[in-house]
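Next up: just one chain, as structure tokens, the form predicted alone.
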Amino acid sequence: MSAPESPRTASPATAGAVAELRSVTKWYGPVIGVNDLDLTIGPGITGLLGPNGAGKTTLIKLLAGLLHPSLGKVTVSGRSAASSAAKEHIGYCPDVDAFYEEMSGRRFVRTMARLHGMSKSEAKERAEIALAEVGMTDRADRRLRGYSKGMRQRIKLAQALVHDPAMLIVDEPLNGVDPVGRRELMELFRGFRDRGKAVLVSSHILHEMDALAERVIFMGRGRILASGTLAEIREMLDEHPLHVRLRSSQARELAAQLIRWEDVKGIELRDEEEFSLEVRRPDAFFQRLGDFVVAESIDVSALETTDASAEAVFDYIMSSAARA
């Protein structure tokens, strides 16, 4: 009989793939949590975003292991996502604290290595090492209960980073923690990216989406609404008008000019030498843009777009999703 196969050695189902799930559904008696799911997840930066009762939580505690789905398949580098070999793969930090509060955060990193099946003297390793990527080494001997929110938050991570997991899943990790934290914390997970690793985000912080995730999903009504990077998402929305600030030394011409073109819906002239557009079809418009400014020679000093972030992508697909 062959020896069975390590689960740190497991491969990906599907290549790039860290976490798939298909066709899932959970349902809580009558309450659907999440409906029919189809999602891979690879390495990089994955933001989860949605309102309250998205379902971001039931499909975090799925790939968690923490849920069965109802129907469907839930898989971690290959294995059932509820699997003891998958939990290997997955590094979990909630947005909620449970902790021993008369440990010290050193003690209680420790004991959660342990708990992975580490030797005494692999799991002191291994912890000295989560505390030092989380910017805790100086501080790890305090006792939980007298620890601040950030602090708090680093000790959740550390254990979460302990095992060297595969994917490491975050829920609200940038809450209540100041803005030098959040950007240590920011930091930390592009680290774990760079070493080729999965990070699952799941934030309400939209604008930090914008600098942190290179991917999103938006989840509303326990369903995936849209899903890709920002820019994908965005050139799908080509019926939403795209609002763009335009400054030029010729501004009333040019915009006298643009009124007329099919895909402006609508200008507004701020002063003497800026007017902001509402336009449709945005790559078709910025192409003949260009070429027209250039075959006119028409000066054009400032040219940006205001309502392609996180949360303006967002607010469109979420009341896209209210009318359907």
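Residue numbers count along the first chain shown, from 1. What we label the rigid core is the largest C-alpha set whose atoms superpose within 1.5 Å from one form to the other. Keep in mind it's a predicted model, so treat the numbers as computed, not measured. What changes on going to the form predicted in complex with the partner chain:
Shown in the overlay between these two forms, fitted on the rigid core, is a CA shift at Arg252 of 2 Å or greater. The Cα shift for Asn52 between these two forms, taken after rigid core superposition, is smaller than 2 angstroms. Relative to the superposed core, Leu289 undergoes a C-alpha shift of no less than 2 Å between these two forms.
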Contents of the next structure:
Amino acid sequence: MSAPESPRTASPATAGAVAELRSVTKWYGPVIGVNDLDLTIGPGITGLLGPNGAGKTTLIKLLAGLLHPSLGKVTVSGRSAASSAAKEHIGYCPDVDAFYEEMSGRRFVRTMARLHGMSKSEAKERAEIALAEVGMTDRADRRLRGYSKGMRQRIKLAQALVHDPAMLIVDEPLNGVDPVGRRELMELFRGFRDRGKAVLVSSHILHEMDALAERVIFMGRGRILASGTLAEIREMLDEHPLHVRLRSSQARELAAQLIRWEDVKGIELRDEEEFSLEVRRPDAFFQRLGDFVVAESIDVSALETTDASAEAVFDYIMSSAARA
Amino acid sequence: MSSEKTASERPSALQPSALFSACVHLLRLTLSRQFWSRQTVVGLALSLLCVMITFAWTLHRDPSSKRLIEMMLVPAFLAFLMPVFAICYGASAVGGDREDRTLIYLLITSIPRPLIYLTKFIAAWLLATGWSVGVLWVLCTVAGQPGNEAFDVFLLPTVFGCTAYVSLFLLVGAAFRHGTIISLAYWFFLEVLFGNMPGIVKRISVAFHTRCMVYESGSALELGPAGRVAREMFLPVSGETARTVILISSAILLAAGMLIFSRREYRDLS
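Could you give the coordinates for the form predicted in complex with the partner chain, as opposed to the form predicted alone above?
Complete assembly follows, chain above in first position.
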């Protein structure tokens, strides 16, 4: 695998692009933040994953217009990301836990609406819509300094949504939010996506990216190591075959058949009814397995992949990057 | 969804009326946040102290206008309170938002950065000038009849001095992380020490030019530095020159601040 040298872009979305980075490099003095990034972000939910220092925050700040690229170009809706015209189209939810603490949540969101140029009545209406979207309508009159971390996170999201941007950029949005709140926020992102908008979510909580993001971007050392759907990226990881666990009352017979298949790299029998396989080209394998099981009337009681999660893919990519 | 226009349906940049409305809201927000702040408490506490000293001074001295100006208003108000108000509101207008990291919310709005800076300048200038003129009026009122004359002498220099100080300290607050501390250091070393040195080196200070304006507008009172040596070494410029220098330097500082604020990456915000 040569991921670090040539980023894997499984499904480059160029049509309907909301944001684009072209040959973008950002230096902080002698330190490189991001290195020669080419990226297109279109409608839908995109997850941004990577360890600390991978360049996620730099990428997000470039898109939010808070940093200027040292080289290259960052555009949002066709305009330079740093321009005020582009900011009309960006809703940015920063990871910083700072507010106008003396305000209530409702007043803060209305204030942000007014700062986006809305009239008083429009700001009031839009603030109520945004507060409803984040589930804070009935709790928004309390002072911000008295809010829990989860409530503050929701208010930050509300201010990012208040001007109904084309793209929502959220940095670690699920931090400090309880499980119910997380589910609600994920629903919120999906609702935003369903309206044809783009969502870029940076997170360390990899398993939640499995459920949330349609497309993921793995970053490391300032570069994009891989991007695409998890399945697409997983399939590209040739040297890391997919691990599959299978239970069947005819485990031995089935294993004997499967080991002959070219996509099956290895089989390990666990007991009389269970074995695990290492599989290349998972899509082709599962298609063939399904046909085979039906044709031969084989009883399969369980079939699961054990390392197709974002976390496993992330580990593979990072270990490949470390070797490169 | 609301029937209101979405961002993608709205024009790509704010229309002038919407931009004006956003700036007015930012002005009100800044005025409100700065007025109800620690800076106001500090400024008021120091003002109260100066008012008490002035009151005590008027009880024990023959309070002529000339003596009031030379012994109380120039050192206590012109050289101390006015720059303090300018530091309180000027350095914290952008610097305060930066320190508490709420500046990020301004930088992600659709208001162009130069206009954010200009709006911050107007707010800080209104507060610093308003408080300075207000405190000057109180000091002059406390001093009685001589204070009435002194108020007229100081009004214009106060407005000009506040303009120069606010534009300077706002720039410092926008350019440096610990703007208030740097502003205080500047005020002490450049304005207090250099501003009282013999020769022309003092001409780089705002205090020198505001004093020249005071001396000219109070020429009927034969105002000037106390003592023969000080008078000989003060080397004043005309009031018109002082006004011109203050206005031009304020404009340059404001323009430089807008440029710096527009280009600066505030990496410490998150």
